[in-house]
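One chain follows as structure tokens, the form predicted alone.
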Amino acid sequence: MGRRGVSPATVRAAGPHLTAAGSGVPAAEPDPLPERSAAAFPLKIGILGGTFDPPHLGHLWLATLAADALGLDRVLLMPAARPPHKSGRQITNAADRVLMARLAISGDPLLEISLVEMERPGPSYTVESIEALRERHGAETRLFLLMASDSLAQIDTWREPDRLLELAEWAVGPRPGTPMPDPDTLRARFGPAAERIHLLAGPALELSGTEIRQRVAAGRTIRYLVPRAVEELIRERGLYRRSARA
């Protein structure tokens, strides 16, 4: 090649369901979860939403976090249509989204894509994402929703916390400059149903969309702070290179 960007071996690679820039977003996918006995071993599926604008390593570490913890048998990454709490600053297209998503982790056998809030119009709210597949997977899986501490510390802030409790359990990460939470405040917040919430013991990576999308837009590096090929699509699309996004 003349010069260096993703392959097609490279975007083959990450799904035959991806779509070029400013195409629309690709079609639903049929769910790739093997089937087994859920009486004797109830899936346990891991949900990490987000932007993914791009998709880094502090995303992914979180994924393996709970995942090693937890023992869960997968982990989607669910990236948000329209979140409502950023809705105040521009987003990269979904389809770059997503292609990013998948190019992040091609060939982790743990990770997988889930596009129900790109399916579904509107304001993309955890909430009714949870909803939807707890009905998908059926009462007998149990679904955790993984977030990072910060996000723990707005969950009031989210539409029905409650209920999004009552719908999967949750799986909180360290987060630098934000410190775990007490688990005394759980209780005190949410009751009983605070033995739902498990706190995640590791490393905290510091990360964010914000300083990488800035780093893009001043020439600077962003090599090991996202996937190479996530690092060579930003490159070869040009993404974040016309302004340093808030």
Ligand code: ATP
The other form holds:
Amino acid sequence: MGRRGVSPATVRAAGPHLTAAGSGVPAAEPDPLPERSAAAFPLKIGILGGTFDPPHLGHLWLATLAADALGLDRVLLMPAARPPHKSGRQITNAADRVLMARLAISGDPLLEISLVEMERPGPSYTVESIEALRERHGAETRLFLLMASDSLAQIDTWREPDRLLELAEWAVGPRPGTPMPDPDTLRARFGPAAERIHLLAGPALELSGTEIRQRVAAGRTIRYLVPRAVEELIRERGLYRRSARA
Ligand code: ATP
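Would you mind giving the form predicted together with the ligand, to go alongside the form predicted alone above?
The complete assembly is shown below, putting the previous chain first.
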């Protein structure tokens, strides 16, 4: 058995995860996708930031829905090191959240992990992460920031939302509890740039990290709410057993 009782098979399934010196957080990996002519055929990359504490089927569905609707070549799940919006509660350590995210995507060629927020000290402001990804992928690549309707409703509490919309198009998926935005309202707020906001139609999954943590703390099942390997890691490492806080 590996660290804290996690089986080597489970950890191996998460793929290679080199550790950045002393941080306990896996280091960045080379981009596995082959280069292709961006000018002739611009690459479309989706980016889904989040706490992923834990990653669940709502995240994976949003990524898949956006890729299907917009023809994305891949979607990066980008775990936040220190989410500015969630400073009020204890967050699972970064290494375990990254490992869960790796387990969640394993076997899906569409999905990758980006550690861009883990490589930077301080709060994880999305605008800075997208700037870094824009630099990394070049001006021709189309970047799409993925979020659900609840995040869009709070976008004016984020750092520099207008700049964020200049740096990347947005793809907004449905989430129970917050209606999809009205295009007129978006035009009134963002002007012509509102055309860069894509509204995704499809089923909405009523799931959240909060709900899953609370279920684990209460001893209830989370099977089929998270990928099986994530469920196993949560059990093996004893995550969330005493943390029913929202
Ligand atoms: P928590 O309950 O811990 O606050 P969360 O489940 O809302 O977490 P985050 O990791 O913070 O998840 O969310 C990251 C992104 O994923 C956000 O843009 C959020 O809108 C989106 N998202 C989260 N859950 C769902 C869901 N069930 N359906 C669609 N999108 C979701």
